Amino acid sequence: MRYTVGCRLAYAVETETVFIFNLEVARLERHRDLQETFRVTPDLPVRRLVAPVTGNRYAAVTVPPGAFSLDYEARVTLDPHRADPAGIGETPVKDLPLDILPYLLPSRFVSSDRLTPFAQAEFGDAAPGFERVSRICNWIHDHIAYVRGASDEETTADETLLKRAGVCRDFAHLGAAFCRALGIPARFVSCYAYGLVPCDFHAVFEAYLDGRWWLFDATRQANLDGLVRIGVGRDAAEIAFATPFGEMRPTGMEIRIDRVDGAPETGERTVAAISTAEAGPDAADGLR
């Protein structure tokens, strides 16, 4: 499946403005043949990291007072793996590699260890692997009203379990914090998802099984074998799509994922397990 995705960020700047940028598709063997534009308006110097652990690539660009804008696009084709749901079991903590430890513990989010009761009390006795990880996402689904608005960027996991509502970050920080709690370890994605209306930049989750991230998303709301992976971390302050330091006012912004490749749409979501994270112990291949 070959996608064209991209997006527009403006602002106006009223002092000196530092933006770290993490927007960009991720560069990942099921993303092939990348092909991608970067431009910012006024044209200024861009200093670029690609994280060595998670891949995540980040731009830093120092804007002047006035107005600015980024333009990204990219065309990738998506190459997810599949497999059968029902032979995917879960990987005792004793047999995890060791840097993905992390990713069972609390973070500024994720607060599974205040959530550890409730997910023993409301998942314990299912299936273990990726039937409990389903259980959690279907929990979600159900108990968690879709409410623009009724979260912020502090909303911690917690936080929506109480309040009952949230939107895609809330969705995948609680599904995250419901997987560490169980001895599960998960992670937050930031995605370009097609089949989202309206179209945004999107989180889901990761949670790992049997040496593998498998994607999920309790919202219910995109195609999982359409989710472009931009970045990953324990929870969204790793990767926020735009971080600026200084005083600055957004004024425009426009995501877009379309599908170029004219194969037919089905209109049926897929019953597959989907991975875009490859396979293996140690810490490149587990970790990406």
Second form
Protein chains: 4
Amino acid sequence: MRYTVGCRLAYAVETETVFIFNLEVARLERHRDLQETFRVTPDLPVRRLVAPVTGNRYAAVTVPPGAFSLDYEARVTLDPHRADPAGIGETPVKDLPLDILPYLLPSRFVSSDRLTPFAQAEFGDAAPGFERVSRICNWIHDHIAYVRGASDEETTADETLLKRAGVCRDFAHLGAAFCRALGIPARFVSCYAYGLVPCDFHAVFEAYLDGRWWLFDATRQANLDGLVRIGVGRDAAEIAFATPFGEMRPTGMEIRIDRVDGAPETGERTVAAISTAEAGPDAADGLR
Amino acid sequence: MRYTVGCRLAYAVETETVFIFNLEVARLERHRDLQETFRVTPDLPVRRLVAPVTGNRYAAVTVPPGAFSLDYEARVTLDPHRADPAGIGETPVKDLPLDILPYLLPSRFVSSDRLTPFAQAEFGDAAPGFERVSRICNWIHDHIAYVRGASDEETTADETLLKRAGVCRDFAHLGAAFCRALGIPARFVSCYAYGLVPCDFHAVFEAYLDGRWWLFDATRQANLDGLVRIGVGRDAAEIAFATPFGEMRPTGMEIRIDRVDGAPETGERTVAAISTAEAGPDAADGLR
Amino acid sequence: MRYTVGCRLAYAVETETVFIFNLEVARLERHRDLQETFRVTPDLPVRRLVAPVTGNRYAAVTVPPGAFSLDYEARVTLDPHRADPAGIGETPVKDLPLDILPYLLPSRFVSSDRLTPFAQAEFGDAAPGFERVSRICNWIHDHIAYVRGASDEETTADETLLKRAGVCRDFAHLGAAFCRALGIPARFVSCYAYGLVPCDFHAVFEAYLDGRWWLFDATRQANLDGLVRIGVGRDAAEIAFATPFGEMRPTGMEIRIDRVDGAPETGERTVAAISTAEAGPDAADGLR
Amino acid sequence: MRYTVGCRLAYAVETETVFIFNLEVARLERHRDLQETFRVTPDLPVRRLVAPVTGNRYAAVTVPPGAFSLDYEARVTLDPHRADPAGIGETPVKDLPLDILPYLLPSRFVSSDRLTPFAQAEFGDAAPGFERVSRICNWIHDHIAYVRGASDEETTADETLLKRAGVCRDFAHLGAAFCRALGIPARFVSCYAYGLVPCDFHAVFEAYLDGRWWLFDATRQANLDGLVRIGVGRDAAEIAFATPFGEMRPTGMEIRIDRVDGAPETGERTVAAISTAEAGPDAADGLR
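What would the structure be for the form predicted in complex with another copy of the chain, given that what you showed me was the form predicted on its own?
Everything in the complex follows now, all chains and molecules, and the chain you saw is the first one.
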């Protein structure tokens, strides 16, 4: 499946502002034939970083006062790894690659340490592996209402559990928190999501099972087949699409994703397990 | 200055337990002539990871029920970079290496987002650079009491500010939180600390100023010259000296540090700024 | 049923300490033939208050340094109002006596405002009245573990919900919080509890239904028939059995309750709804 | 000084809604010659409660769907007790009337238990009495910014301390919390405030010193001489000007206060200590 994705962000900058953007398509092997354009107006120097293990891409621009905009467009063919969910078990902690440890630990918004008793009580008896994480997603879908404005940028997973409401960011934080609380590594993923209405940046989570990162979306708002990954991190803090340092205000934002492979649109959701990150970051990097 | 450091940890293991230890001396250029022994009893296989940028070292052991102990001993010569504090200014955000960004963001125990108004009000007017971070340390020293048992493993920086009491872990979290809230990258450092009474694992923090990581200890309990680094991370979650998965209980713990270079002990504290991490992780790794 | 209850509290007082005790049997109409002795050693003056609406009794003693103890013993016949739970509905807010309003509001440990979405989602569909409150109690009994040491004196109802563990105080706070979140007035009750093992001060809650306060005990540790009330309040803060101002430490505590009516002990729990407070505090006081 | 105060509140009621209003001038001895009109449109029955100790007045109306409004107007002569602040000391806990105890305890928004170390460290050394409470007010005025929208209806005193911003409600909660943390009874007061710009319901706090409740306003936005009291409680939860149960939305709100005694307006603030509540509620009620 080939997609075209893009966004346009506009700002009125009041004092010199450093923007760090994380909105370009991640550099992953399973993101094939990536073609893209990235343009800022006015035409200012851009500093760049591609994180070596995750493929996250950061672009930093120092912007003087005045109007500023960013246009990004990319074409990419997704070639996800697919598998039968039934065969996907849990990796025992003793077999986890050591560099995955950070994704077992609590982070600012994924307060897994506070949710351990709750997670053990609700999901401790579930069959381990993909099934347990699916039960977590079903529980979140059934118990948390998707309500715009229900949360803010300081909302943590335990607060979402009490408020029983949130947006995609909160669903992903809560899913990751339950997983970590149960000893399953989990991380936060930002993406362009085919089928999301209205179109916006989306957030889902990945759980590490049987030696691989698998995608889960407790909101059920988009097809796992149609997630074009931007970044991955411990939680939303790490991969905000824009982190500004300075005084400015957003004046416009458009996000797009379309399918460009000519295949007929069936509207069906995949029932396969889907993985787009590599089999384990450590494998590629030989850290051990 | 040459030091010998070491520890002995003992456990009664009740169910098979995976331990991840982070207590070996970090692999840093300024840790010269490192000689060490690491032994577990019974003699079990040890999996190892040296994190590529930070030099943190992780050792994982899967332990069957029964008695278990670990003995570690190392000799290392510290060759810190020293500078006159007066000349150390702040690095503007626009000049920060992009891979330092994570150390500007809030983390589980370094709740810098909640402390921003407090930090701005107390330290916003201070002279930027080393002096501002010194003022932060002085404020913490003067306002937070060092009280064993005042905190637990879920205590966050904002809670410490209200409780007005904590241990080295809390002092380091609060110092790092104030820095991040002011746009100064900061991170948590675990170490062996010469002069600490009673001897124990110690925690301090580093702030990134003028292109380098500088050590700060708001507890004033040890000499900055005598800190033998173990690990560095966003906060204590990332570099616990032992992270056990399984049922066990500690049965003993001894930590040692001694000076072995024969130089006379003056008891004087350094007044220089001290840096032992490299000039910027990105520089070494060519990430940009 | 006639009971004898009592307690002995001993303290080592280090600086002059004002104790406010709330451990005497409440002055209620349904507490019949109350006979009691209250003695402090050394023999110091005692200031007293009987709260006019609730019947709570406070005794204040100013104690100089040295050993101090209090002995209390009472005999009382409980004559509770009993009813068939099936017939007990909810009082609509529009018919609530206005002086009951405080028991609808959040208080320090009964954080009902934070639990409203959770309560609505779990219990919003239950049949109103006694049945809904019974469902709340069953839910708490099934989801919260009774664990000594799981909480401290600052633990709030929302924290108990996350920790999934607590003691009687926490069970009562959570029950009251769910009720208030659903528009049912609820309050915290301290008592001597026949059948509690080991014997201790106990805490339950009352919900206001159909014009009366009814007792509920989500811990299921004692018989509702055998609760000899001490005090009632918004939460534990208001009716601590001892509130000391000064430096002292407890050196002993014994609590007793026995049945003295000669009736055979069947061990059966009542299935009736039980009420011992008057039909509405306002009724007695003519406040409207 | 004679004042005319009043308000007009309008609502669009969507489902039958029970409103409990607390906006009428309190029935206090020092509120002399109170004349008033209270009218609801449509003309619906009003249930009323005057709380016996505090003089708080509650009015309950059950409103069907449609437009609803309330008009209140009152004339009252304030005859406050005045005293020289220099002579006002603290009442030792051992001499406090027992029915004042609730105002020493933490409540939902006055989280004095969490602020005890902070209060002790900042104000523990101040001269006891009026001067210590004045220092608390000065500290709040100097450290907390008055910012509309900085808080919401769940904001607690400890959160305000971290956010360093709030509105009158938050200033009063924090002032009361610091007092309680230091053993000084304190409570929350709602009022009409002469001189407040723009005119609105105002909130201040009272501290109990030398056998009397004294008014304090850490916002410094109105003259203590010109506060026409509505209600008093542990915190804002207890005396909201309107507590609605049902679906409705506010469509208008006007609040008025004017001086009608013909005396020239000097704009001067009083420097006397001001008390309008009676010398101790217990005194009037003979509870001891």
